[in-house]
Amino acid sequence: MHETEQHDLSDDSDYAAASRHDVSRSILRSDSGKSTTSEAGGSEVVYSKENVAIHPTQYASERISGRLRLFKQGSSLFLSWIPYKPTTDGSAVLQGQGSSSVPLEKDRYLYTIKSLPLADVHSIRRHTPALGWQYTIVVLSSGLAYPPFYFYNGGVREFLATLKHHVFIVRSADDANVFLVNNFRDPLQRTLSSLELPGVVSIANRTSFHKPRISMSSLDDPERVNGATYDGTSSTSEYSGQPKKSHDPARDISIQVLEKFSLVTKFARETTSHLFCDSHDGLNAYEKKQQNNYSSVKHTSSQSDEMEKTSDMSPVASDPLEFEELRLIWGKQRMHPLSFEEWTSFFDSEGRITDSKALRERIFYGGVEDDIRKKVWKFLLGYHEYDSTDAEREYLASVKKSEYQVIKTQWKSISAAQAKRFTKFRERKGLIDKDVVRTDRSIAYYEGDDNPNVTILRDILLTYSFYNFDLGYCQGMSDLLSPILYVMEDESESFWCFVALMERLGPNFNRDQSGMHSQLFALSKLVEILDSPLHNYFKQADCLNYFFCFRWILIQFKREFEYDQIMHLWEVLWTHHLSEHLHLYMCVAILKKHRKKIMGEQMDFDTLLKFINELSGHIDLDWTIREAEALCTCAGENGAACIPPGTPPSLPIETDMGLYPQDDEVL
């Protein structure tokens, strides 16, 4: 990272434009045109903007609008954002409310900022997307950040110009859109500030912004999470009402921000396409996603070109989404596995699952306990339909067991004389016989000579090669079947669950590798969006085919984690809670984590392939899932646009996988 250089804000075009419009006069007036007023406690409002919104989720309809203000108390400047209070008919009390939904009162208090001292702000990041509204992210000295503030009625440059008049701001040399607040690197400036001369901010009471980083594990401490509203001047919690200890600014900021954002799900780095996904009717869905995608990455092209030009001088470029100094809190906390009691609560009296979406979300964040995994997987894989009754599932099991025996008999009845004249059968059988004796033999369920479970594994794979004769058998299929048989402990049910899984992953094994190519292409585009310096490095190193991730994708990370971990991972992936392609975001997460080593050591393809393979057994699964969730939320519609329709594991259109009886058709 280059040492941050200080630039006067006057070189910013937005600030210059605001100055030409006599900002010194306009910034002291609110949107309603009223002059600045003094509030209780001697506060002087120097900037006020209506209809500034945050987005707790990626859905535009769920935004919360409010009033953003800058006000002075003595020589100190404070920021506040107060959400509008809805009336009984759902409208806003103040003009400017733009949300069509009415968040709960407790949610409004969750995001309220009553008085944030600007002395506790490290930087302000401005975003000006090609499509959509400008927004800013306020980053605290602790490294945490508030949700983005979207300026639906404009006003970003006036906001920055107001700050310029009251606090010391410099533009970061590393990113022109980052404005450092109170960054006193110049000893002379620090001395002048301490004298509280006009136009110079005071730092007498300011805490250092080189504070210890806050561990993400601190979010798991229930004693530090009580949902309190941040208020730099209040002495009591908004919810608990308990008096606090002696005022320690560094501790108060860290704890209170953690208390707030540990409860916030997917609040930050939302792309602007979320806000416009319902407004472009002139394009079909895929074309619309592609257009949004290319528009969003267009503004990064100059930065990407610069990275390529200076790669020799700076082998490890800064990652715009790495934020080592910007510890944003992502997603929900991981939960305990789904228990039998919770599982049964999702069924009605006839055995139907009443809320499949809630069930899948619950499994996504916690997985399932071992004793119910067999039942749960049948639904996740599609062997059972969520709205089927107990009686229907019992009937289905008997029908599918008979069908399995019929298919199995087809190859069982082949005589030795027939096999001599059946080359394809001999080849497939020989390949399966070799693979099954090498599949998960370290697991107790498959270990030992003459293990009957290994025989069942072989029989299921041979039966599938006859069931889907066009696809047949390919290496890697035994890796996918092994955990299913381990969980189901039933040959017929394992077969049909494997059939359901292969409806999604079968294209991975196509002879032309079309399924793998589409996923590797999508992965390349996701890395381009989410980590453009790393993508540019791969381009320079001729690694854009991403074949070093081939094994990860082919068998869904089967050989990268322990056996119990892979079962947990698969049930998370099979929920399709955020995306059918979360495994691709996992690939991005792992690559981003090791980007410094990859780029710093200038790895070529062979070295990179060796490095990726050696990561097996050394990947933090929970961290990777959470990071993939964050990246998926961050990419939003732009990320979805990178993935061509039909890319595995998307289901083929209008298929029931042959699991439910159909009327015979005339051939």
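Here the rigid core means the biggest group of C-alpha atoms that line up within 1.5 Å when the two forms are laid on top of each other. All values derive from a computational prediction rather than experimental measurement. Positions refer to the first chain, counted from 1. Compared with the form predicted together with the partner chain:
- Core-superposed comparison between these two forms: the CA of F71 exceeds or equals a 2 Å shift.
- Taking 2 Å as the criterion, A173 counts as shifted between these two forms: its C-alpha moves by at least this amount when the rigid core is aligned.
- Relative to the superposed core, E493 shifts its CA atom by less than 2 Å between these two forms.
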Second form
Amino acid sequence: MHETEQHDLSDDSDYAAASRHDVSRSILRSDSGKSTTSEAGGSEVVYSKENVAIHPTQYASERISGRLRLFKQGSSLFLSWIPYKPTTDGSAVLQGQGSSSVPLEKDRYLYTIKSLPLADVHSIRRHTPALGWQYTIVVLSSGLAYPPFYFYNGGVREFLATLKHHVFIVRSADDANVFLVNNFRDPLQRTLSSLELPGVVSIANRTSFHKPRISMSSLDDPERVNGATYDGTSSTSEYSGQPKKSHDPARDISIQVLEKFSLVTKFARETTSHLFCDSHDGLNAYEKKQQNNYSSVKHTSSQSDEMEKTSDMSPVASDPLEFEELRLIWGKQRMHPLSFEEWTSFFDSEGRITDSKALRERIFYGGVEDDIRKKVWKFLLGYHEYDSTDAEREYLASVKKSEYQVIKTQWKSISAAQAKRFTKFRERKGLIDKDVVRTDRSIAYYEGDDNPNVTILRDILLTYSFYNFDLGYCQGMSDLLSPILYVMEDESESFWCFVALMERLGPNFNRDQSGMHSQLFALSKLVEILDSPLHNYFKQADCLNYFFCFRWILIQFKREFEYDQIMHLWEVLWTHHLSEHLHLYMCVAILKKHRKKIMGEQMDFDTLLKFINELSGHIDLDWTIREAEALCTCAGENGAACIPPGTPPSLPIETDMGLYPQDDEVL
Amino acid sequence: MATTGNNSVNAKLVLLGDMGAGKSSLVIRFVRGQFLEFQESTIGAAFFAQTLAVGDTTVKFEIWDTAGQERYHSLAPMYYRGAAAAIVVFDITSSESFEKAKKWVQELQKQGNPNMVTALAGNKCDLEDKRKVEVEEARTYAEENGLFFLETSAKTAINVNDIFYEIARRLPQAQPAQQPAGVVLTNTPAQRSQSSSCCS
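Please give the corresponding structure for the form predicted together with the partner chain, as opposed to the form predicted on its own shown earlier.
Below, the chain from earlier opens the complete complex, with every other chain and molecule after it.
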């Protein structure tokens, strides 16, 4: 096993005496990794969890991992948390943070908990967020609190269950996620508590994600940031709060901790990358071992069981408090679609949209009503400028109409004799002809023999393939055009809107698949920071190419939802509110939702592809958007950092090579 | 690869061919017994499973249906790699699709599993009046290249099940060296396929 340090459990001195200064000296080395039963003095370990970590700074740019234990001596229960040997991660992962690095070595000892009698614990707050790792915060009777313990291997539920078994804990009436220890004041609560330990629910904090910077607190203290001063007293007090009257100190801490979640995830990502390149220190060796274990079937299933227990998102709001919290983590409640009246209120007297950001945000949360969609999409797609006037747009429409006709004439004027000698044209026309007759033919607008709209679809695509001859036609484009023509009901306008869309999505159809590869790569990075168990599973199942999400991404979920839902989804995506890449967060959201099944059934690539394909028509759109919003917000800048510049649908980075690299014959 | 259990074989099968040749229609006819006049194009790939009983042996086909457009060609090896069988589909009303089919056959011969059972399907044989590829031409090509050939129609269901049955019959014999050690495929009528007809 790995090499860890264990301290002498026989020393049951008061936790206060084990002030963090002194702890370092009392740590004894043990060569053995045996972890279960009595070490000394008749203490019995009743709970032991590896890889429980604290993040000493708000930047979470390093963590200190250790082993959390509950052990019994006589009839008393104690908690210990002993950090592993220091790692080289600390200095490495701090790069880019700009500030001085935190002395890890020192921190390890600062935070060591040698033996904390549960009799001195006031409460334990658990956090089992849908996103990221579970953690708990231990608040002492004195009002002081320890830094959050992150359970990187899961196990919060087990931890609480073990506690419940040995000490008296009740769920706080004020907060379903706070468990009061040794609270004998309320006999009714005592009775109730004996009935059940509540199930684990996905929760977050009470901070609205939309106003993430509400408090400047100790965690934002510059001194704290720099990590320059760490003595036992200050580090303890920094994690303390007011004794709970109006609010719970643990909650305050956890709010800030989750605010910093993105930093935690960044750090975790960096740690993960270290894990696979470093092997020369104790922790990494240990974690490597963990990884190896993970890949074995047995280990995987036991781990996945644990994941399922704790982070499967089936929120059952058993009380109003929990419900409120759920709503916050879920992203905002969806709104009614933007109405005509609301829409007109965004324009000034000359027809400019004065606050496009507010408009886009509004549309993000509710979409638009059918009757204004035609107008709205032209802005969202970029065909119309937000600050253009009515007169300018009117003029543009007429100019663009004739411009379209000019391009269309280019192929319209190709005679049969000419076509005979123009293989590329014939082939391209053949591809488009084959596809338009099987695009959305069950939609009334396109159904029936000799439907003129099918012809228009064909004409626009063929004209586009002349407008953008390098890119040409590719399967999937007809799917993207179909709803646009349906909405615009005008050939020229549809063409230009399609052109605008393809400015962003064109690279999806690159011959070298570069646009798709960059998105699939970004997706794998996002899953890595937002759902590491699933990432690890995909890794060991050799599914990291995420090719099973190809269809989702290529045509923006077109095949996964009903037609009217697609229009709604696309206008939401096109607002680019929060991110240009919300569709990738949607992928994460859906995968995450099905993680239990994917991992539980040990799906291989084939099975996964089948499973994903068959989700079509069974995905809850509103849920997925809200979840994607929450994931996007939580991932924050680190999420954005997963997505390389120029990744579609970001506008491509132009090079001398042209927008669409040609590496084989043009079709 | 085909893998075997007691009297049962799992076989990965891939459908290749020009876009619009009817790959998805063939597999949907086989798996669901359905036909859509305007079967939508396949984006990426689709996966189906269907089980057939051949004599005492059950063959479970794991079928990969691929996107036909040339531009997605580079993704195809992901699907045919390790496949025990392939159906290369062309549209008898399109000479181009027959040429594409030949290219696919060449590629499989070069890159695919050497023991792969490969079938050539001339689909849309209900459209006799629009025929561009003669039966003899395709049959000759198939014989020269060690394929078996059937003309099919996903629309009328002609020969659709037959082509899958024929592949199933040929699998165990085609894969003698592929059986994992220690797994014995018993009770398989080894001679059966020798006598089976392979042409329409």
